[in-house]
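In the form predicted on its own, a lone chain appears below as structure tokens.
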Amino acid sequence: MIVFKRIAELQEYLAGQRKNGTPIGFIPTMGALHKGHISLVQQAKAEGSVTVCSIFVNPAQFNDKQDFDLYPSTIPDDITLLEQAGCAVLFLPSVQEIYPQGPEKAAAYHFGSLETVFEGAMRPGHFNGVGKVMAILLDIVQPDALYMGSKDYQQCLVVKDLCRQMGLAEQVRFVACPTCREPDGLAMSSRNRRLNESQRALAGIIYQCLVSIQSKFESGSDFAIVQKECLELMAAKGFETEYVSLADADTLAPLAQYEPGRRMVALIATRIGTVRLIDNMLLN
């Protein structure tokens, strides 16, 4: 695996790959890698791409400074995992390399209603920061395919809209890969590293709630009932839950009730201690 820290050097290498007719598959990450990230690399490799993984903890997308300060950094372990997975390229830029004039000077993008619901409502400015860094990274790498995990469902919709705004919707194939889960169903996440033993033992409840939401949909139940059950269960276990919600899977317009004829997604955001966890499940 080749590690690049400079944009110019990475682009020179990728230009050579393009001359050979090799497609470029891009996996953007913030590091603290786990099997979920590696599954994205494996998917890109299986499709014949030169795999380019970036690790960059983007300061522009953190509306909570403590969250930014506590975000885990495990670069040596990350490099080992990527090498073992057969990743071709790691792009490891500094903040100065990505934002030479500072994040506030980077081009801003807006995402309409996606900024006002769920993660957009709970983390003001978050998706504007995501848009800034992803626009820069897409311009640098110019991939043929972009691989992201479905755990961050709303972020996937934001990045797809960003590609549309940048005129890349036809040029860059967006691949949303399935959420990778632990044996108890907990979605793999870099934030899981911050859970202590007792918190980790409880965290699988989030997935149990999603399964319950899905099963109640299939049985024709009232969403409000299962929503209340999930909120009460998590509260009893010490979670501080921000939302247990149902939405249109394409627009994320909130739904008050199951609608069998519509593509829907169930979404949960909750805190246990100081660790904030999110997850989702497509219902139909």
Contents of the next structure:
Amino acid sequence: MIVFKRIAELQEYLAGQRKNGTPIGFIPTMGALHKGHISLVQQAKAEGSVTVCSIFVNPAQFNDKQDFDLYPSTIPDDITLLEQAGCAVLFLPSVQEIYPQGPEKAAAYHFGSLETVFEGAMRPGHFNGVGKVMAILLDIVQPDALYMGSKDYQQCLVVKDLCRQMGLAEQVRFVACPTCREPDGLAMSSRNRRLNESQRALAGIIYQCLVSIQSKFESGSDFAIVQKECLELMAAKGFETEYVSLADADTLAPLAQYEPGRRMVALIATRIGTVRLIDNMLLN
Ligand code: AMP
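What's the form predicted in complex with adenosine monophosphate like, now that we've got the form predicted on its own?
Zooming out: every chain and molecule, the one shown earlier first.
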């Protein structure tokens, strides 16, 4: 694997690959890699792309300074995992390389109601920060395909919209990859490392709630009752839940009730101790 820290060097390498006609598959990450991230690399490889993974902890998308300060960094282990997966390129830029004038000066994007619901409501400015860094990274890498995880469902919709705003919808194929889970259903996440043993043992409840929301939709239950049950179940285990919600899967418009015939997604965000976890599940 070749590691590039400078934009110019990465671009020179990618220009050579483009000349050979090899499609470029891009996997943006913030590092502390796990099997979920690696599954994106594997997907890109399986589709015959030169795999370009980036690791950049984007200061612009953290509205909580403590969350940014505590964000895990495991670069040597990340490099080993990427090499084992056969990733071709790692782009590892500094903050200065990405934001030479500072994040505030970077081009800003807006995403309408997509940036104000769920994660956007809980983390004001988060998706504007995601938009800033993704616009810069897409401009640098100019990929043929972009691989992102459905684990961050709202982020997938935001980045798809960003591609549309940047006029890249035709050029960049967006691939939303399935969520990799631990055996108890907990969605793999870099933040899981911060769970202590007892918190980790309880965290499978998030997935159980999503499964219950789905199965109760199939059996014709009332969503308000299912939602209350989930909130109580999580509270009993010490979780402080921000939302257990149902939304239109395409627009993320919140739904008060199951609507058969509409594509729906269930979304959960909850905290245990200082660790904030999110997950989601498509219902149909
Ligand atoms: P992050 O490093 O958390 O910004 O994640 C980088 C990419 O990996 C994003 O597209 C995430 O949605 C994706 N990702 C994170 N966790 C998982 C997972 N458990 N399964 C699949 N993809 C994931």
